[in-house]
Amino acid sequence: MALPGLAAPLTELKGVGPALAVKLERLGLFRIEDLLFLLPLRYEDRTQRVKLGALEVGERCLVSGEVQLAETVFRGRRNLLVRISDGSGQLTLRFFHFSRQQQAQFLRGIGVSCFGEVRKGPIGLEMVHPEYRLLRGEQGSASNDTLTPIYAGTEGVQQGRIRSLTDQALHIMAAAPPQELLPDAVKQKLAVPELAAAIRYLHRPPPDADVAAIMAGKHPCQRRLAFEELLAHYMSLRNLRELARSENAIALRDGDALITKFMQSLPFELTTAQRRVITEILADLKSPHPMMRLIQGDVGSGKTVVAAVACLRAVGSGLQAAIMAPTELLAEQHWRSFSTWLEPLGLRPAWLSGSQRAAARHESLAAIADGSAGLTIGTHALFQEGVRFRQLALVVIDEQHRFGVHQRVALREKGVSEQGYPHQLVMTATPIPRTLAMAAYADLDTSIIDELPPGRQPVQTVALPETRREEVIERVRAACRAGQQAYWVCPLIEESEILDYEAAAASYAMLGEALPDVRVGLVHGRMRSAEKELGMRAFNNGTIQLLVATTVIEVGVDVANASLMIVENAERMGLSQLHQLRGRVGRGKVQSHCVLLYKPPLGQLARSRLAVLRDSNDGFVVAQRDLELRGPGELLGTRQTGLPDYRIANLVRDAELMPEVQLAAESIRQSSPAIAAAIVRRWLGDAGRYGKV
């Protein structure tokens, strides 16, 4: 009988029917190569087994015996107990649950190997529910050749059938091994082995092997799978970009006027960063073929403005041009800013939210789709169904990581018009490494704002436990009677028994009560968007003096006057969180100062990331410690929304990678189009996931 492909759907495997692929679905697992890459979470030793007289509780480990009695008892639950012995000692085997016809397996005399971990209990040692097999004359050979994989689980699959499908894809691949895709020469600069033998040692390593590479991601054979997703993802993102490159979008090449009399009208001065960026982005905006451009730029860098001057050149054009932020808060931050900036200019922009009374999102409609809303600033509200724009020409989102590649897409594929794509704008205050930004944006061209407006001075940062409260309180009192206001951020709104986090709602209460002569606000995301901009327009205009908020701060509020920053149980913020939230002080000219209140005692983690800040201002430095302690699913945002899941690869662990895949991704692209496709075929699916190929 003739053997499966590796591309066959799963069920041509043996006993793997309908009901068992819906579970193996749940794992990633569609088609017999997709085993070959659900590598192993851990290994286990049984290539030895232990004698029974040795055994030591804790251990888990490898050991055979004959069955001496096997019985039904009643201790408070059904458990079946089956006593072995190997001559050197006795163990008991707890079942709780079994069947009847398990149960009459385990006949006196019959030989048992099993692995599994080592107890104290009633009657002496016993292992619980151990993996085991009945011997039958086959003693000799109940050790294994290799280590034993344990490999990611799910409800009703257990790992000894995920091992037998594994075999059975091993098999398959021994006898039609997948085509070999990598150049000689990157194999060889990377000293990296052949797919199918890299494949097989990582599910079956032998005995001898170096589990700690392995564990460690450094083995070759890692090193060699990681090595090719990573390039999968990166040419596919480059696919996407070259896919932009060859469509259709208007150029924009009017509204110099407009612009040169909005930078008139600052009352600042633009950075020099700033205006390389600018300059940047309107050279993109003057092509016929889409903008797909990523800004970065620390807090309070002055990424708005330049926004604004790529949204006056799609309006000066006489097209459209939409903003969208993650968060109402945010949003409305920047109609705020849009709407003081050009109307003196004469123009108004538009508004649109989820939350938006049914009149004034009526209003907010009509406009758009009549085109006499140049601009329209929004959240996600503006790119659902029966949102018609007259013409878009270009879209700005703002906080990009909190939005990801998938949304990213969609975004480019709702302002499609007969014209062509709109241009794309995307912004970041969340600095990313070099080798991160290679991987998460390779489909953009990247701008970075690398400078402070002048007369910036950088936040003096402090770290204090809880018990000074009430000197960080008096701070707080002699700020506002210098003129100054601040800010107390508390992470959670009420009251938790499951997580002791000091609340919004308790310490607005004792923040009031402390500081009578203060006038205190509260804000936070269960609000109203009414009531939230009820309290920011108070703290703006100086009204409150101390706003006491959830992280719906984080990004995007900017009160020049605010130069004291408190932040309660910062221990358990990341530190790209922190530094936004430091960033909301510091933007006027008095010197600002942020206070991160922790409860101790402060373990090992908990007080490297604190000194991080404590240390240093610099976004990217932060990015990079905040990157190396949580991983690239937090920096980016993509627990929410969409950095791909990789299967093998670690952006952290394997950063080292990426200068030498960017390499490798151009030259593959260039001399092999259809190894390129089968490469991102191969990790991603036919549909490339994220651009055609």
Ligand code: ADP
Given for the second form:
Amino acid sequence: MALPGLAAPLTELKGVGPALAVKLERLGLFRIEDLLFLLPLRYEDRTQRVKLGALEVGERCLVSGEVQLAETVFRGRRNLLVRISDGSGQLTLRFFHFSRQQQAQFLRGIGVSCFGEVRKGPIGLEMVHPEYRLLRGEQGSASNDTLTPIYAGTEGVQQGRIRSLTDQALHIMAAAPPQELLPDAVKQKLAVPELAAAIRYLHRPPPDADVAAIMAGKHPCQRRLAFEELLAHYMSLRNLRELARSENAIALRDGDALITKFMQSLPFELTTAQRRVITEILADLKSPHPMMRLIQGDVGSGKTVVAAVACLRAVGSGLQAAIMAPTELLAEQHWRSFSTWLEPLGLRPAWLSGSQRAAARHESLAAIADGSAGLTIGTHALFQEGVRFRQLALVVIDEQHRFGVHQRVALREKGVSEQGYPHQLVMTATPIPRTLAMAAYADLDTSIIDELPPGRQPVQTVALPETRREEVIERVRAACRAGQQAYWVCPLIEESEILDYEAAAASYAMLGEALPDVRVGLVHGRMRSAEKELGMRAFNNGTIQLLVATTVIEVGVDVANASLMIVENAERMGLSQLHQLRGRVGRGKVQSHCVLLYKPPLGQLARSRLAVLRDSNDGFVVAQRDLELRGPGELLGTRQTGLPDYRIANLVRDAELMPEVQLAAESIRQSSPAIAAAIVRRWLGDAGRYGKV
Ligand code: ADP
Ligand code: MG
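Please move on to the form predicted in complex with this ligand, as the form predicted alone is already shown.
Below, the chain from earlier opens the complete complex, with every other chain and molecule after it.
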């Protein structure tokens, strides 16, 4: 019978009926080829048989012997005990679940080969429910010639079954190997094998394989596969970028006078980094194709003013711009800054949010529709049904890490017109390491504001056990007495908004009592935005000296007079998030401090995490450590990243491959577009996942 091809459905394999096929689908396995990319989690050595007399407790190993005795005993429930011996020693096999048929197999004198963990039992060493095989006549032929793979996530599917399926898939692969898509030069440079060889090796490693290297994810065979997977994702994002670039956009060239006037009206000089990034943006906006640019800049680096210049270019060209922020609080703050900046220039930004009253919303919608609103600021309400721009030329998305690739793509669709797509500017204060940025943001051009405005002093950070809370409260008192302001942040407790609120409310009550001479306010996630706004405004204008808050103030909030940040339960928070919070202070001229309160005792990992913040004020350094300690999903904002799950690659472990991935991608896309397409298809399917919205 002819073998099925690798692209055939799994039901073509022996032993796969509809029921098993459904279970396999749940594991993400559809075609025979998919089995090849389901790599083992670990391996067991069944190539060496261990003598029964040499067994050690805790060892997982292969043994064999002759059945001496099989009996059922009653120990609370029925147990089947089978004693085997090989001349050097004895071992008991213990079964709790067994059929009569099974029991009858273990005839005295018959050979058994078993694999399992050696434990200490009541009558000597034993294996509980070992995998076993009866040896009929064959002697010693039961040991394997490769290490035995153990596969992950095989819920409802036995290891033996998965092994048999991968055996079949490997057999099919041997007869008709998948196309080798990596150029020889790339493989040579990376010193990695051919695809088929790598797959075969990882599924069935030889007895002398460097298992430690495989477990560490550093084996050349893994690198071979991870590289191709990263390449596929990268090229898919590049395709997306190219597709976007091939669209039309309105070239924005006017409004020079407005921009100059704006810059002159600012109470500060722009930093060199801000100027450089502005130049990059204005050059993009001149192009008749949509800009897709990411600004990375540490907290407080002054991204907002850069965005303002971009908006003025659009407005000055007689068109519209929109700024979207992830929270109402942040959007409101932008609205305030922009109003202050732009009203002297005769511009009034429109406001749009989900919680707005109907009349105000109506008014905004009308101004947006007839074009009288040049600039609109809001939350994602901006991109909902019913919002029609007259001619939207620029979309600015603040704190991009809160949104994912899919939203990014979806937002482009808003504002499409006969003239083309709007330009897009996304900003993030979560600086991510360069290699990760390459993987996550390959569809964007990147600008980095790598300089803080002058006069800022780095925030001094200490970590203290919460037993020293009294001291910390004294510091708050002293700071407030000196005319400064402080934040007291109570972070999420188990992702619950209610507990979150209760923790903040409790701290608020406690601090109010402990500091009768300090004006204390409370802002939390469950407040209506009007209430929040009131609280923030009171803090902004100094009516409130100490602001107790949940992590709602994490991003973007800007009060220059605040110089002290206290974070409770800091040990539970991510490094990048703590860095964000800390960025709320250190915005004025006085030395600022950040106190990370933790609940002792601190584990080793938690200790080293807090030490990272104590030792560095550089968002990139913090992000790199965060990446190493927690993984990319957390860093980029879990699940919202739009970053797909990789089958084999791991962005932390394999990020060092990215520069080479980038080079290979550009060269393959240039020289062999068909190969490039085949690579994307192999790993991402026909739709090339990112392209789908
Ligand atoms: P972020 O990059 O975190 O969004 P913001 O745009 O909120 O930072 O800027 C932080 C603060 O620094 C704001 O008060 C802003 O007005 C101020 N600022 C921005 N650029 C400069 C500059 N070149 N010199 C002095 N202050 C600046
Ligand atoms: Mg900001």
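What we label the rigid core is the largest C-alpha set whose atoms superpose within 1.5 Å from one form to the other. Residue numbers count along the first chain shown, from 1. Just so we're clear, the structure is a prediction, and the values are computed from it rather than from any experiment.
The Cα shift for residue 350 between these two forms, taken after rigid core superposition, is smaller than 2 angstroms. Residue 341 is not among the residues whose C-alpha shifts by 2 Å or more between these two forms once the rigid core is aligned; its shift stays under 2 Å.
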